[in-house]
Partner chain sequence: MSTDFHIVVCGSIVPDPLQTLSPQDSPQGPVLQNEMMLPAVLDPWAGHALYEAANLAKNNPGSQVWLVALGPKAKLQQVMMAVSQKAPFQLVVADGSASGFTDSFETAKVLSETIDGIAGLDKSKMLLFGGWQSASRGSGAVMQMVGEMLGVTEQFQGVDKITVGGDGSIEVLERVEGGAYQKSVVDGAPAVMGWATGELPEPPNNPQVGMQNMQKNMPALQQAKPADLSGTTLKFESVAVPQQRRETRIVKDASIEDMAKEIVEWIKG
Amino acid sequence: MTVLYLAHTECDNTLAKISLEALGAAKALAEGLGTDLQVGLIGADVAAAADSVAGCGAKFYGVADPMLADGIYAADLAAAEAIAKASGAEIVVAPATSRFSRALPGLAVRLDGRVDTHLSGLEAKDGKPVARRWFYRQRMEGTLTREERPWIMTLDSGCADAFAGAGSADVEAVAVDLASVRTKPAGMECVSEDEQTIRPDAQLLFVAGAGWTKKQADGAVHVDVAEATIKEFLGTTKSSLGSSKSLVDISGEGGAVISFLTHMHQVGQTGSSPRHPKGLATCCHGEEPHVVGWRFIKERRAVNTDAGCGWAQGKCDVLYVADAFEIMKKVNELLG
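Present the coordinates for that one chain in the form predicted in complex with the partner chain.
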């Protein structure tokens, strides 16, 4: 049984942190199983990435092509298929980046294998790989095994120690024909650094709830003040911004909303479950669905006018019972 670690390069031809974490998990799994580790790299140029992890002691395969600079499903999958077939590995471990989360499930069909995605843990037990993942949107965690091979697995971020060990890698080039790919990349649409409010690597997640857009003590809504206050805080702290579903839904109903808020900010049952060391929730109310949004936030604090808030009770470490407008204005002053 051979373990193949698959990764794609970033736009600067390096490997992302999540990719190094997946390599750490793949290496530990191979050692636990007492088997060989192989590395397969995909990108426009894979030499630098291979050298950056050459210390893992694996055999290296690479597919390098300008078409692989962008994450086109058909191109990525063709490259992954070529490497997997050259490797002959029975276990494939890869990072759950947006790019590989898109492409690698298709590999299970091409190889007549099976796939399990978004794993939260991976280990060798009694000579077999054992995986952990969440079900029902981070509401319950299961431990699973399977006999089908190849078994393709993608690992979420923050679930393993990142591998470190540079050197000089000898990469076996694998050929792949991408001529039949009908999709063409047309660039990225990114917000500017100043306007960016989704920051996966931020130390703090700031969650804004619908309370920011409700009538305040004077009987009026103050969305303009809310927007300025939140934006000032995000600009100073470089926190990532999350939103409750109720706030996002207001935008669909044509209500007044925070202008820089989109569906992509939504956290919780029907949004994302981000991983940050700290989380600060403001003006959020809620019950079960919000547990999902908090799941991977280590230190949690909330500001709410309701001491019995279901978002906070038993789910956060500290609840400040006060007006978020007033508190965050003062916080901004102190940070300023």
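Remember, predicted model here, so these are calculated numbers, not experimental data. Numbering follows the first chain given and starts at 1. What we label the rigid core is the largest C-alpha set whose atoms superpose within 1.5 Å from one form to the other. First, how it differs from the form predicted alone.
- Comparing the forms between the two forms, the C-alpha position of residue 304 differs by 2 angstroms or more, with the core used for superposition.
- Core-superposed comparison between the two forms: CA of residue 120 displaced by less than 2 Å.
- After superposition on the rigid core, the Cα atom of residue 209 is displaced by 2 Å or more between the two forms.
Target state, the form predicted alone; input state, the form predicted in complex with the partner chain:
Next comes a single chain, given without company.
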């Protein structure tokens, strides 16, 4: 049984953090199974990426082509298929990037295998690969294994330690004919760092709750002040922005809204479960549907005017019973 780690390069020909985490998990799985690890890389140029992880001691395969600079489904699928067939691997581990989340289910179909996506962990038990996955909105973690081969698995970010170990890699080039791929990339438009508010690798997650848009002590709503305060904090700290469901849904109820918040920012039972080292919740009630999305945050703090809110029931490390408008205004002044 051979384990193949499959990854794509970023626009600067490097490997993203989530890709390095998946490599760490794949290497540990191969060691647990007592088998060989192989690495397959696709991109416009894979040499630098291969050298950056050469310390893993694996055999390297690569498909390098300008068509693979951007995420084109047909091109990614063809390259992944060629590497998988060249390696003959029975287990394929890859990062759950948006690019591979599109392409790798198709790879399982082409290879007549099976695929499991968004896994939270991998390990070897009794000589078999075992995957872990969250169910029921991250309330239960289940384990599963499969007999079908090849078994293709994608691992979510924050679930493994990133591999580190550079060197000099000898990459075996795998030939792929991409001439038949009809889709042509028109270009890539990236959001500027100042406009970006969802930052998975940020050290801090700042979550805004519905209290920001409610009437304040003077009986008035100050959404404009809320927007300016939050934007200033995000711009200074480069933290990631999250939101409670009640806030992103408030527009449907005819309430005042914070213009730069979308459902993509939603954290909690019906949103995402980020994995930042620290988290600060403001104007959130801290009840179970919201807190469930915080279970992977290592240090949790909250600001709420209610000393008896859900956060006070042992759901955060520190609760500041205060007005978030005043607290964050002072924080911005100190940061400035």
